[in-house]
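We begin with a single chain expressed as structure tokens, specifically the form predicted on its own.
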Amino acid sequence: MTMIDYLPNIVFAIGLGVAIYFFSGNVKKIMRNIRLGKTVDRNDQKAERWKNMARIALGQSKMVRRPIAGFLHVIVYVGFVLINIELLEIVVDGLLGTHRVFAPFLGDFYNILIGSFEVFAALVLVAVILFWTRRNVVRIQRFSKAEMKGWPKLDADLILYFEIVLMSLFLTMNGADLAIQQNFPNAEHYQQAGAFPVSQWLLPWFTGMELTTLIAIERTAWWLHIFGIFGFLNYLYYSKHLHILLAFPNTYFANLSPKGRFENNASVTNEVKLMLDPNADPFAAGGETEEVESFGAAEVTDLTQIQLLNAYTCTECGRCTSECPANQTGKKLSPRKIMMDTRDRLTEVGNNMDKNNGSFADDGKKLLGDYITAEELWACTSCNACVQACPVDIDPLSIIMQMRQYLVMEESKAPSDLNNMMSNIENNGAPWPFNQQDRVNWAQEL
């Protein structure tokens, strides 16, 4: 064989290498950005964490609580996993110049595999078209909120178009392959292998075509399909569909504490211990020049790595916002927007560092104020409905509470009613504006 004969293999290897190179670079950026957050220990209860990941990320248990969307998502999810098994064969064929390399080794089971892939490809097509219809024709309310305008809406549609094209190319590729097998059984490079319960219906399109034409169609669909997958892989970095990869670590590191239990603020605890210890020297650790840790969070670097992982994992499905009582009553708060804003700011900080050789150049912006407003934060009732609703265990409430802490404890900016209550607690030992000596007066007439 000459060098020309190996050209397709070389082109494929280069394409695969380029795709892996850019994908690994994007993964490194995501990990670098997440590590900008504060460390938090989530290595306890490992058995329970594995169960949580298996139940929620792998088993889709929270997704199916809404039966229609859940069922459609399970079809797309299972189809995505199964059809990517076929990707392994395509990669081997591309590198070695073979065609359906696994067929001789798997025998009749190979036919079952290809038939199953085709059925799920068709089901994925139907599910994706229904998803597109729900978003663009029915216009379900949670997909039409203010934060879903512009790029978020386009991103959601682009992914659906991607999947429609990829599944169509897969079936076209198989349909042309079947036509070659039936009409030209001795065609070089092609073998009698596979079952085609769906693509067999495409055979009328190929009636009367010459072998060279069929091979051109099959090869074109094959190349477009695999390079489309390479493109999809690297598009994930710019898309909400990062949850395809991040849902698994996100559910593993999720907060397993009962909903409604708030963690002690370590900064406050340390301050109180110093105040209660008459022998403590507040400057003993490093003198007056030691930097005092701030309370709460105003920027993405004040959040924990788990919260930043949450932001990247957000699916933008809007279940959190649709369950939020504040949002339902017309308040500005949208838990989905909190996560989207956190991710957008984190990406902006990461891009800033890329442009400045790994160091951050102050851009005069912060997450609090420039992205998330105090009005949004104070609208939250801390009911945990958003946390309970999220299909991948994201916790918007933890970010909201930390940013509230910053407003109160660093900037003394709280609603007047809350300031009055805290003053009453400080002065009277109770939320009400009554002297402590008058506390039991109400009981005198009982």
The other form holds:
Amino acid sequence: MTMIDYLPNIVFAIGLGVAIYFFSGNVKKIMRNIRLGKTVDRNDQKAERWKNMARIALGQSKMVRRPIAGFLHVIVYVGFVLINIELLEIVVDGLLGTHRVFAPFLGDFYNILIGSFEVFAALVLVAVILFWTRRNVVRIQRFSKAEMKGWPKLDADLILYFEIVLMSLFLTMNGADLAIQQNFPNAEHYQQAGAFPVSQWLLPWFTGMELTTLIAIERTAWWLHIFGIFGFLNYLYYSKHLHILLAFPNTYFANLSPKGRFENNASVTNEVKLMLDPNADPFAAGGETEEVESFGAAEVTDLTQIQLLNAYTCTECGRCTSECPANQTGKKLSPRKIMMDTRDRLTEVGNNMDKNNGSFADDGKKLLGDYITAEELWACTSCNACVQACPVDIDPLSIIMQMRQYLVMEESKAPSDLNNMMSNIENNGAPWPFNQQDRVNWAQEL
Amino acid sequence: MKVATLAECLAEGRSPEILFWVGCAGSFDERAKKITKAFVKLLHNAGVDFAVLGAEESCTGDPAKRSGNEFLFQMQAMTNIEVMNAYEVKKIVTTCPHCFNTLKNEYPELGGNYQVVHHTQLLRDLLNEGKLTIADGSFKGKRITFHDPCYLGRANGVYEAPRELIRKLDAELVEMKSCKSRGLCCGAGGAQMFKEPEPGNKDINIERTEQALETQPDLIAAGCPFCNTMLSDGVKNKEKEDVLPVMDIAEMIATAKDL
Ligand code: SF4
Ligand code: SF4
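Given the form predicted on its own above, what does the protein look like in the form predicted in complex with its partner chain?
What follows is the entire complex, opening with the chain shown before.
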């Protein structure tokens, strides 16, 4: 054999190497960016966390709360996982120059596998076309809100086209292979293997074709399919489709306590203790650093790593926004936009650091104000509908609350009604201007 | 009927089983005070050993926290905790889901560890234990829809206690199109109660009232003084206040018992 004979193997190995190289670069960037956030300890209750992940990410339990979208998504999801098994064979074939290398080892089981991949490929095709119809023909409301204009809309459609192309290539490749197996049983390299319940319907296309033509079709589809997948892998970084990977850590690290429980800010606790008890030891509860932290969040770096992971995981499905009472009644607030803004700003901060040798050069912008406005934040009723609705356990409310904290505690910028309410609490122990002594007056009316 | 404060109990050397946390709305708001009184009558009727804090009660800090004023919240929380711990409070019942949530979930970390229940949970238990009975059929066959308070439902997973009570009243429970974990907020939470809404095309309480009206109810049941106000306003806005009452579940049971 000469060098030329190994050319396909070499091209394949280079393609695979490049794909992995860029992909790991992207993964590193994401990890670096997430680490810009504050650390939180979410390593407790390990068993519960695994269960949460198994139920919600693996089991798609929150997806199916909307039955139509849920069902279609499960098909695409299962199809995706199954076809990844096939990918393993394709990679081995590509590297070794073999063809259907697993067939001799798996025997009849191989036929079952290939057959079921085909069935799923066809189901995925149908599901993806229905998804496209929901977005572009039926125009379901949550897909066409303000924050979905431009790239987010294109991204969602591109992925659907991508899937259609990939599935079609997969079936074409199998169909041509079947034609070769049937019409040219002695063709070198092509063994009798696989069951083709779907692509057999493509056979009429291939009738009368020469072996070389069939091989050309089969090979072209094979190469386009695998290079398409390499491309997809590296497209993830720019897309809401990161969720196919991040849904797993995101559900693992999700908040497991009751949704009504909001974090108590520990540095405030120290201060309050000092105020209430002048004899308290100021250094008792980890207060040894003199450095005064700012309260709440104005920038992505003020958020926690979990919140940043949330932002990368967001699927932009808009289930949160469609359940949000503020959004339903025409307010500017959209919990999905909160997540998308957080991700966009985080990416921007990351890119800025890449350009400036790893340190951030002030660009005069902030998450609060330049991306998320006070008007959005003050429209929230803290009802948790968004958190409940999110199929991957994202918590937009926690970001909203932290940003309100910044507005109030750092900038004293609460709406004036709320300032009145708060001074009433301070002075009278109630949000209204009543005298605390009168709290039990109702008892006289019994 | 006399309602004792914990201070009075202490002076008499008694330590009541349960503290009834009245809350700011329940103490001062004209509408909410009716709920307070109805609930107290039920507690008396069931022979529950309870007391209130009276002038020693202060806002839990919930609206301050949800507004972003963590400092004021913790000041309130720690002051309240100091008072309650001094009285060795063990169990708290409250008619306000916001107080319920804050006391139950946010006080423990600051040193306040109590068993906290919502009044619908306590009433359900009293009925199940036979300490409270409903004989009269004032709500029999009535179509009643229940509005889930966010801080009782989604925030703490309590959906069934209020519904069990409505069923015990022999009423026909009809659900709104978004209910339980998908229940729509009344628009009061997150300190919205105390401010004007942001610009939009509708008020949230109107949206929710419309959902309630779709069920063609004879009565809207609530479990939160703020939801109660929001929905009452919504019903008024629809000019239905004469035919469609908004009642707290405690008021319904008290009415059924003619208390
Ligand atoms: S918690 Fe706030 S953002 Fe989330 S659904 Fe409710 S109002 Fe909307
Ligand atoms: S936060 Fe969750 S529900 Fe909202 S758009 Fe993102 S993935 Fe969907």
